[in-house]
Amino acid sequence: MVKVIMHGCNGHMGQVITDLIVKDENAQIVAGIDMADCRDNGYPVFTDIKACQVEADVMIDFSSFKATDGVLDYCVERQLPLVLCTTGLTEEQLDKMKECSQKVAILKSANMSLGINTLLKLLQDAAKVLATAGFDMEIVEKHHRLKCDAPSGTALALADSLNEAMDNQYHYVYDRSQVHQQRDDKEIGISAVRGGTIVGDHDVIFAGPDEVITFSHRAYSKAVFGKGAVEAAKYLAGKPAGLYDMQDVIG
């Protein structure tokens, strides 16, 4: 049994990863932290990261960036594994993420999908192909209109995927509308689309002569996030100190 602290226990990711642990036979919540203690989770909830004591194998953070500095230390001084899913970081946090790895346990992804991580693997295969046949590759991805952010970290690591597959050879267009000229061999676009309240639509399309092939991935819900950071923290849990992704996790 993998004993979990949920950091952000009472915002709406922290409350989607209670009820699927409730449901988990080999993990369990010991305790959560949250600036508000609103709510009756059937675990202590601590409103001070540092009065929060309890044994435990590892933390899953679904937060904010600002608390993400108090969170690393935490991490390190208690020897605690993080599955550290707060989006936005800054330059300096991630650098002092990669500090902290070095002395505990860290995993980090743009997107804690299983589905998109597995994705991720089979457009590797796929670009040795396609792209070395020819074929262009293009993104499109489609968010919720209150998204800030464009183009998502999703579409970046899919982008990334694909380029570190062919050798990073390729660079990335993000708009082209004041470049009047043909698509070069060696580029990647990526288009963003921000709407109603899509949870994540990415498709990655391989367009080549007379044919069409594209790779897609839907998120329904948000359930998905948590899922994936559950089995993230049952594989962290035990393991010495590095930084961890998702793709060690379904490897």
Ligand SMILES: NC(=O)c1ccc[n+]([C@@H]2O[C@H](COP(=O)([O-])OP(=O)(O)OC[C@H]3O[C@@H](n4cnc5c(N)ncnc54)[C@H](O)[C@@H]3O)[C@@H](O)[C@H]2O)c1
Contents of the next structure:
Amino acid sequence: MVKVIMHGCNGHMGQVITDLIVKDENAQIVAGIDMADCRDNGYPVFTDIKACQVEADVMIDFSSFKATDGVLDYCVERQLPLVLCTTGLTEEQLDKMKECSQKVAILKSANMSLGINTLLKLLQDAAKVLATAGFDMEIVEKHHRLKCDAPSGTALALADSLNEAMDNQYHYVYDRSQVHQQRDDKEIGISAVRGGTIVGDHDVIFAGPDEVITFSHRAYSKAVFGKGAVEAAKYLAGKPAGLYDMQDVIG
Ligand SMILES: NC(=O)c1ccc[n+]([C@@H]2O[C@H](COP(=O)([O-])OP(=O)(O)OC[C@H]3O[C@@H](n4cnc5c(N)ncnc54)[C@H](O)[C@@H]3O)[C@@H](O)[C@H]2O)c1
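Previous: the form predicted on its own; requested now: the form predicted together with the named molecule:
Every chain and every other molecule in the complex is listed next, the one we just looked at coming first.
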């Protein structure tokens, strides 16, 4: 039984994880931490991270970058492996995370979905065959109308995966409205659509002469991120210090 401390337990993702772990016989949330203590979760909730001294095997964090420094210090001090899912970390925080990972196990991924992380691997094989054969690579991502950043971190991760497979020879084009010329052979176009309540759609298009292959991922609910985070927590519990990602979980 993996004992989890849920940081950000009263937010959207904290509640998704709470619901998932209640049904999971191999994991248990032993404590939650959140600046908002607004509901009964069936486990103790601490509004001050330092006050939480409950024994655990791993922490899952879905909160805010504003909390990240405190979360990192806490996990190093308590030697508690950390699944760090919060996005929007500053460069300084990313550096601090790398330093802390020399003292405790940290797993970080901008997208915890097992589907996207499998896609990142599959795309590398596809790119090696298709881009080498002259297929153009384009990414189209769609998200809900409230999302402020574009393109999504996941679209960039997909582009990086394609580019890495092609020895980083490609560059990214985000907006063609000012580019009055044909596309370059070595570009990856990334387009963003915003509207309604779309949770997260990503299409990776390989367009060649007379044929097109599209890899599509659709997230229908935030549960996909929660499931990945719970799998990551089970994987990370008991692991030695180091920086891990979802590719390690997928194996
Ligand atoms: N990696 C992924 O796959 C993935 C998926 C979804 C969301 N996220 C990220 O996870 C984070 C949380 O997402 P959400 O949708 O649950 O947000 P949310 O706003 O619904 O929940 C955040 C929770 O954290 C708490 N919190 C904020 N600052 C805190 C602090 N300083 N100390 C203690 N608690 C604090 C809030 O009270 C809230 O309950 C965001 O950064 C989001 O981008 C990552």
